[in-house]
Amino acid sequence: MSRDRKIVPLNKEEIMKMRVVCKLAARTLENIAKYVRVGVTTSELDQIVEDFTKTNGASSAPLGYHGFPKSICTSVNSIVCHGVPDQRILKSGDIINVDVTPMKDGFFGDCSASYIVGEVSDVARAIVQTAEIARDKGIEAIVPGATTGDIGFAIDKFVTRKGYTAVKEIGGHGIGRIFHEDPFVPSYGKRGRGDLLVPWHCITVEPMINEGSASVKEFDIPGSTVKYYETSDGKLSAQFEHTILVTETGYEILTLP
C-alpha cells in the first residue's frame, strides 16, 4: 500500500484560490456547452474557451503544456482523451468530451464533460450517461480514511455491471499548485489499496469509460510530449471529471457551476 507520498495539504488561503479557479473552470464548461452543436469545428470551441478564459483574468493551462498546442482537449467518439482541436466539424451522432483547465493566481481548476451532438444512437447516449454516473460513484467513495483504490473500485464495479470497461492506463491526479501531481487516481482498484487520501488536498476524479475493450492505442501529438489516446477497437469512449477537495469529513466538489 502506497502511503508514503509527500503530499502537502493546502492552507486556507490556497483553498480559497482553488475554489475561485475551479468555479471558473465550471463556468467555462457551462459556457462552451452552448456551442457544442452540429457544424462547429473543435478548433472553434478551443477559441471560444480561450477568449472566455482570458476575459476572466486567467490563462489556459493546457496551452503549451509539454508542447500541447491548444487551450482545451476535444475528444470525439473513439478518442479517449487529449484530443487536439482542429478543423474537424462535429456532425449529428457524435459524442465529444471537452476538457478545460484554467489557471489563475498560481492554481489550477480541472473539469470535463461529454456532450451529445444532434441526434445520437441509444448506444452513444447510454455511454455518456454511464460515464457521468461513474464519476459520481467514484466521488462518493471519498470518505475519511479512504484510498485511491476505494475510488477505483467504486467506479469499476458500477461500469462493469453496466457492461462497459474502465480505462486503466489513464486516470485522475492530484492538482492545486501544480497541474498534475500525486496521487494517481485510477478508475479500477481494490478497496483499501493505493494512496491514502490527504485531507485539504485536491484530486480529480475522471473515469474514462469504453463501450468495448478497456485497452487503448497511443498516438503522438506533433511538437509535444503529450500523447492522445483512442480505443483499440474503434468503439466509443466517454468521460466526466470534477476537481475535488478532500476534507476531514469527506469531500467538496469544487468544479460545480
Ligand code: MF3
Contents of the next structure:
Amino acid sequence: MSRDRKIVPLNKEEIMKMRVVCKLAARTLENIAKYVRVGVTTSELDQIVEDFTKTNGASSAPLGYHGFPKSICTSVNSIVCHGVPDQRILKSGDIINVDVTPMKDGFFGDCSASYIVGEVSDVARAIVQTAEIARDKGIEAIVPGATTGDIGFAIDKFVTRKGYTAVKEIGGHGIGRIFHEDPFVPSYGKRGRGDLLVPWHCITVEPMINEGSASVKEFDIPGSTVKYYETSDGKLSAQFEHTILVTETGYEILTLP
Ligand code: MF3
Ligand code: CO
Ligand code: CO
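Can you swap the form predicted alone for the form predicted in complex with this ligand?
Below, the chain from earlier opens the complete complex, with every other chain and molecule after it.
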C-alpha cells in the first residue's frame, strides 16, 4: 500500500471535515452491527453498507481502491484483514471483523469492529474482547511527545500478557485527504522509537491480534493489488479500529457515533 511521506497537520476546516466523515463511519458500523447475525452473507453486509453510505452522501473508499472489488472488508475467523465479502453465510460460532471507510468532502473515516455470531466459544469471545481493549491501550499511549513505537509497545505488552500475539506486518496509518499515508502505526515496538506523532494530524489505531502464532499468510485478490491475510496456523484473529485526531494535549477519537 503506497503511503505519502510528508506529514502535514490539518487546518480547522479540514478537522471539521474529518469529524463529519469519521462520525459517519462510526454510525455505519453501528448500523451494520444490527445485521451481523447467523444466516447473513458477507455480501449482504457489503450491500447494506454501500446503501447506507450513499444515503448519507458519501462513497465507499475500499470500492475500487487498488482494484479492491467491494465496499467493506469482512474478515471471518482466521482471516486477519481485507477479507472480501462474498456468498459466505455467517454461522453460529463465527467471529467477524467489519471494516468500513466512507469518503466525504475529500476526507476519509476508517473504523472497524469484531463481532461474535450466535453462540461462540469462550476463546472466540475472549479474543474479541481483548482486541478491543488492545486498541484502547494503543490509543491511551497517545500523549504529547509520543511516538508510533509507544503505541505499538502498549498494544503488544497488553496482548502478550493476555496470551495472544500482535500481527507485525500490517497496522495503522496516517489518514486524512489520503486513505493510507504516513506514519505506519505498528502493533509492536519499543518506547520512544518510530515516528513522532504530529498534533492536528490523524492516524488509525487498528491492532490485529491472533490466538496462536503472530505470523500471517498473504493471498491475492483477483483483479486487485490489495492482499488479504490469514493466520498461518488457521487459528482466530480479531481486530478493532478507530481514527484518531492527535492533539496538543493527547488525542480525540473521531470514529465515535
Ligand atoms: N480499511 C482498511 C484499513 O483499515 C483498508 C482496506 S483497503 C481495502 O486500512 F482495499 F482492502 F479495502
Ligand atoms: Co485503517
Ligand atoms: Co479500516
